[in-house]
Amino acid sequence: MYQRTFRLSCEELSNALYVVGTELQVNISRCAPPKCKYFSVKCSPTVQYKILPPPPPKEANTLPNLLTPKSILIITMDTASKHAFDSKLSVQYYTESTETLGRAILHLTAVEISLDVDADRDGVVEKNNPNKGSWKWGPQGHGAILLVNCDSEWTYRKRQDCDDPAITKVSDLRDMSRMVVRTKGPAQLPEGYKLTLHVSQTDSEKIRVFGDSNQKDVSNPLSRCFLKYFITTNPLVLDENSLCQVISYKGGTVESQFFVEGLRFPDKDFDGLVTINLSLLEPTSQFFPETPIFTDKVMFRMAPWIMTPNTLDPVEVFVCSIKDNYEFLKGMKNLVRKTGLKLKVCYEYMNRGDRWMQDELEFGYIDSPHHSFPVVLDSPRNGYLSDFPYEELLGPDFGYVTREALDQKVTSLDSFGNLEVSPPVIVNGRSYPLGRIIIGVAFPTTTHGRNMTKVVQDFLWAQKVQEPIALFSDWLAVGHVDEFMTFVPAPDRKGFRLLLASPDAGYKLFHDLQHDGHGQAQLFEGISGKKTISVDDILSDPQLKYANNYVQGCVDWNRDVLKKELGLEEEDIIDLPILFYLDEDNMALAYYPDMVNMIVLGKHLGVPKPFGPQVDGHCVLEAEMCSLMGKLGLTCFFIDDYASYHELLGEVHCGSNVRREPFSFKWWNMEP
């Protein structure tokens, strides 16, 4: 309970503005006249008090209470006053012979004041939640939530709403969290008293607070019924240029509504928590500032950006249309048509020849009890597709965030084929209900390798709800984790399988073919201008074998990390038969289209057509892939990406992207 120290005086009348729910603490001996030995207390029926330390029980007609240097009076009131100073308390002082020495009189005005938010996360701003000033994770946790207002209510000359210091459309209020100042009391506060909202300089850089010019008097039923139908104007109350604002007090029972706007995602220098304060100020004298006599506070946590894994339902598929990817685009259209999803094509006027839709952006979302919307994370690669996320995706209820590597070198590892997320897992009893982010970096002992820029890694770690895992991907020429791993849904075990590229599985398959008399079966048949090669020739190439032994070692290193960090067993992993070769810098590239680099649309998989060895008119690699995935109830659709993607060091996943449904699990219920 909020406790305020108050001084009485025997020389003049004292007035106090009391906030219901607090305590006034008075040291009775401080203003006692000299030679005072005893005291007594009287008060109005609306005032309660207790004496500390408690006096012993007294019989009738005994002396008043014994006064000691530590005699304390605790004063409380239960209800707000109807009029100023309509309650009274007096303390009378006595000599040892019980003669009256003096009297201290206190006139009291009681008001109810609270600053309220949705601290129990049910979408309703409840009154005076005892946990509103703190944050706690978990299903039994508490604390209000803010969304970063990173979408745009504008479709022409668009700008992010958080860049605009004003509310220009009522729809923008949905992206903000409601905050209510509730007051109850006499028609006016005593002269000189003020109510102020205020924030720290640090927090003011992360939020704005807007008011509502149509304040509600909840004692008036007409205002409750009809005000919600009127468009309101919302003046700016608090921001980095205005840390404190006096707000009006209106008599009676009033709810003053405010809207809190989030401006920044959690990051290395921001833990996501902000605090807003409401203070009651008391006048002192003409030449001195008012002093706070009561402060209420609320705490918000900024909602994190959340990635969506392959196991969540797809909503939209994104691809680029360029002059040389007709076959790829035709295959993608056929696949998406079978799934009944939306296909959004980015044409050349926007992509400017950049086909790598996966590398430019990553889809995610933000969520709160009152609102949720998708948010695209724009990579720092800044290729020719760089305008697409902002110009084409940003809009009403579709947010945008990026991290620019201003003083850091951007490499291929900053493309978002190098950014994935696992399905939900439990690891050694610890739950990750939103999965874990996966990024590729240089080997830990390498000093000159490529890494994802620190500014992006810092952002991902700061979101807290999908604790990242760093894999070793710098052994690849392109360096992306999607070149050797992906996740697909499964009906059993953990609800998914981890697919890994496996040269060992590739060599086993080819050795089996050779053993069965198919050593002359040819790879790359049907590819214009591409020389075919037989299974026998592949198996007799020692340099290729050495290269794949090295690649298998790199994959196995990552396999062990993923097993440990995701709590996987061998039964949760499927090895796909994929071979690699090394370029002149000893960096690995897929020997034939890399089937692990696929697009996952529910039970439909868009897989790079591998152009493997033909036996009885069927591609052995396709047959193996269909067999492995068919056991999970998944259907493979093979897409020809050889000329337009594979030869440019990418595959189906690199050239596409998927926006997915958000998790049903609410992030604030987890315990990171």
The other form holds:
Number of protein chains: 2
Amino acid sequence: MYQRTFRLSCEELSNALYVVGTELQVNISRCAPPKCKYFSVKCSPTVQYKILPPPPPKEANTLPNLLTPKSILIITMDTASKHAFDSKLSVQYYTESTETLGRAILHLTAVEISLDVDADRDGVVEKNNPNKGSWKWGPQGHGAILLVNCDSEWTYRKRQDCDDPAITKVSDLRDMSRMVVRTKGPAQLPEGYKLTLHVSQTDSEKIRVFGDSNQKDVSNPLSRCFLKYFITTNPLVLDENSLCQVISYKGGTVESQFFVEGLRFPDKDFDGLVTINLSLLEPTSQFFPETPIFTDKVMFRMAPWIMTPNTLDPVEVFVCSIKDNYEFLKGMKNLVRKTGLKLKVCYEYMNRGDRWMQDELEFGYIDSPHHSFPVVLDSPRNGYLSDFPYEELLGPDFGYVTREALDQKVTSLDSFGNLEVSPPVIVNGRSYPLGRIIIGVAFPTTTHGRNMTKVVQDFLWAQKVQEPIALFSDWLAVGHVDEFMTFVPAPDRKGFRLLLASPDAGYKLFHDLQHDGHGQAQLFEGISGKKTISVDDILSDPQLKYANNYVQGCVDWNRDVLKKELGLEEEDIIDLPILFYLDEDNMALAYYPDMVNMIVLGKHLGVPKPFGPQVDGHCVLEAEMCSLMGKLGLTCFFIDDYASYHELLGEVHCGSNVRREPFSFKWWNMEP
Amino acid sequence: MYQRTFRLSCEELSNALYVVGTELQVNISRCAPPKCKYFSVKCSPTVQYKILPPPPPKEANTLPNLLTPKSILIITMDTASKHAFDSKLSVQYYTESTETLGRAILHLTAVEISLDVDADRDGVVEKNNPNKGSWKWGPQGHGAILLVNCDSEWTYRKRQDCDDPAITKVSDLRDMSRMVVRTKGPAQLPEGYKLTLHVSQTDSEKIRVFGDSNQKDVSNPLSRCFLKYFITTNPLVLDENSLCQVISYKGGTVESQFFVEGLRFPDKDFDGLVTINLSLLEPTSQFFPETPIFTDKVMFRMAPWIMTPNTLDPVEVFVCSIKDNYEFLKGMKNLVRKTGLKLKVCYEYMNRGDRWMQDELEFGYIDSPHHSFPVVLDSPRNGYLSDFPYEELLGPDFGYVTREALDQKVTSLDSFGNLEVSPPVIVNGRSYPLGRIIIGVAFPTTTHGRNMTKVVQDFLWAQKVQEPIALFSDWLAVGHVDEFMTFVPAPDRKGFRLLLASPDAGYKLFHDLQHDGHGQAQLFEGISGKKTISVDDILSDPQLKYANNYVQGCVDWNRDVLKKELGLEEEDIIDLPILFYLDEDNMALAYYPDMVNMIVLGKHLGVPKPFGPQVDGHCVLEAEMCSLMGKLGLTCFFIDDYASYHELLGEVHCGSNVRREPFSFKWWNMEP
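With the form predicted alone already on screen, would you show the form predicted together with another copy of the chain?
Okay, now the whole complex, with that chain kicking things off.
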């Protein structure tokens, strides 16, 4: 209950603008004439009052009340006034012998005022939600939601809408959150009273508010006609140059429409919460500040950027077309055709020979009860593909965000092959309904070693809804987590399996082959210019064995972290037979095409063709892969990326990217 | 349970360093020879194992177990080994016809390792608290506590201990939190294994860790003898230039002592939490990073800076001695003598004529289960008194902290007469057992107007345990909240009363006087060089009445905020009869000495002598004040500050400062 101390005077008439739902509190003795002993109160039928401490019950209501130093009069009204000062209340003061000493008269105007948002998250701006001023996670939670307006309504000569202080298209309003100022009252506010919207300096950097285009009652506030009118008047109300703005008041029942635009994602220095205030100002005189006599407030949370795991359905598949990747493109086209999707090809004028579609960007999305759209996170990597996310992806309802590594060195670990996300998991009773982000770094116990830049890590942690896990990937020459792990959908258990590259599984398979008399089966058959090597030769190479023992140790370290942080059991993990070798810096590289570095499109897997040993005309590695995945109802489709990707230290996953359906689960329903 | 994936080999002997309390998990089929069908396990009596999935019950324990692709062997040990590799386990592999195919042998060394802190907050470093790695508020909470080492062990040539990377006195260790590495095991770790302490880059900026002075078992780790030895070896282990450091391991049962020093208070960019890790590193070979095979971690929270309300007992009272304040000093000495304390006087060589002891600094303290000391917050004000907090107060067990206003203008609102704290309150069921900080700013709806600098506000909010309330004080010429409000102790209700300056109460008292025939009573009698004025003249001045109506409105606005934010009722508030006038900028100043601007020392109040109207030789304002305070058991002592403070726009409170006893309530027991 909003309580306001109010003063009466016997000397002059008092006027009060009263907001329905609040209380005026009058200390009666404060303004009583000297020697006053009793008082009585009269008022219009539109006014209610209460006296504290409550006077003793009286036989008839004719005797005045005893005045005490703490006698309080509480004044309320139920409905808005039709005319200014159409309600009255008077207090009469009496001496001990009940002679009248004086009278204080109060003229009252009641208005109804509320600042409203979609605090119950159903897409509709309800009236005066009691929880609108705070924010709470979870299905029983409350508080409105903002989107960062990071798309561009324009396809050509575009810039991000949040960089443009004007609204240039009606469609842009869909990216903003509606906010309504509801008022009801007489035709005009009493002289000098004002309604203002205001934000703090800190919050003003994160939002803009548009609105209040002098419209009267609007039957359909989201009609195209209204919206067109709205944006032609282009009414910027609040931003960082305008922290406080008077808005118009009109009599009767009015809903003034406002649109709130988000400008910044949550980050290390921004917890995502923004408060907007509506105050009613009372005039004093021109030399004094106007006094806020009533303040209503609403709280928004900026929607986080959310990543999409392999278990979500694909929507678009992206690859680069370059001089030498015809075979790969053909394979990818065939694979994507099976899913009913069309392959999106980035041509050479844009990729300038940079084929690593996975590394330049990560697809995600932002979501609110009123709207949702995909948002690409542009890596600080900045290879020749660096213009692609902004130039080709940013557009209407396709957002863009990036973090630049300021004074930090960008390493290979900043490529987004090193940024993945798990499917939803429950870990020791704690639920991660949107999964957990996975990145690769150096061991925390080494002080040299490569890392992902701090600005990107800070950004990822600040989104809160997919709490990141840091793995050890600095043992790999390229250093990306997608070189040793991926997730595939599964019909049972947790709905997915973790696939891990396993030199032990590779050696076991090769030992079995040798034992079965296939020691002379050759790897790398059919690759032009590449010498084949036999299973026997591989098994008798002590250096290779040593390297793979080391690699298995590194993968096992990550396996233990993933089991703990994702709550996995051994049965949730599948070991894929993959060997590695070490370069001159003792960093690991896949010995043959790294099958775990696959692209997952529903039940279709695009797997790097491993060129493993042939038995009876069939590749043993392909057969093993098909057998392991087949048990999960998944089909492997082997894509030859040897010359065009593998030899350049990447594979199918590194060379592709997938935009996926958003989660049906709403992020505000989780409790991080 | 810390689980580690471990691999066995039939080809070579495996060695494992095992940490008691963890599990080694071996996938048996991974290292099984081709065509293996069965396996069996044997081990030393010191080793326990379990097979998953559990083998079916057998009649005799002679038949081997069936090998499945997911057969897991879980190995544990109960106690530390006496000698390296004194325990063994072997797995034997068999064909379908139970012929032996091979054998994998594992030599085990068990050690006990824990990184320990006082996570249960009883002042003692307990062993391996299961909650030591996280932090939780409240009486059922857990997590260790750090103090910012912001005092100085030296009185001369001093600097803050946190600015000194070395420990120079044994007493400095008392300001740090103990951390113990407990180990038990054979005389040496197996070749190449290491124990390291490590922190993240971010956390390293907030702490230093000292310790590990090669001591063996220490019977009394806090003996002076040990501590002397400790600091002469001066063993800096971790800081921002050393994120990871190997610590020594010695056989048997050892407790290595470490001391953790806090360097920074919680602030906008630091939530107060710091994690320290202990890892056991396994060697691979010289070209590879060592692998952390076990990590233990502890979490600390930096103790917040806590303010002390008027309801806490005074410990020291500070004033300035200057040329013209002899009368005031005499009054203060008499007052302080009544409390049994001694007045601390800051002399002119240090104050350089700056008399505003309240404004330059705020006394507070920091607290932990092992130690507590006062900490002065130095205002960005920087008048001539600015050297006093550092030069005179900083010292052994007396800390210092300041925030400099970078590019922001420092205004009068940055003086700490504008920074107060309420007694403990409960507001709508939410408890503030340490009260709430109170500051004064401009209305949120005005865009000009003075404010408290952002760096100080950010600091205050970041302490979390006394959530601040922002009042409106920009209507006052000086702009300090202590000009219109204070708190005094009370024997009943919430244990205190809020006192508010009230022009209405003033006018009421003067009207009563006039009514009783004392309209010619004079104010300001006995002040040399000051013209007296009668009650009648005051009451007939319309400008003064107008000004006081405005002021009452400003105070009432704050009254409403305080009632709401502190959960106060009318009965918790006392209105003091004080009039104001407006200067040429329409800013308010006290018309006569502002009695609310008092110093509170237990039941003794040092009140500015108001020089009010005299009736029967007694000041009516003093009598009213004595009557109001007397009901609470408080004694008023009126101090003449007219010429020396009031005429310079301040009063008793502005010219004094009080260091108080800390709360008996421990901040970590609250839930902010």
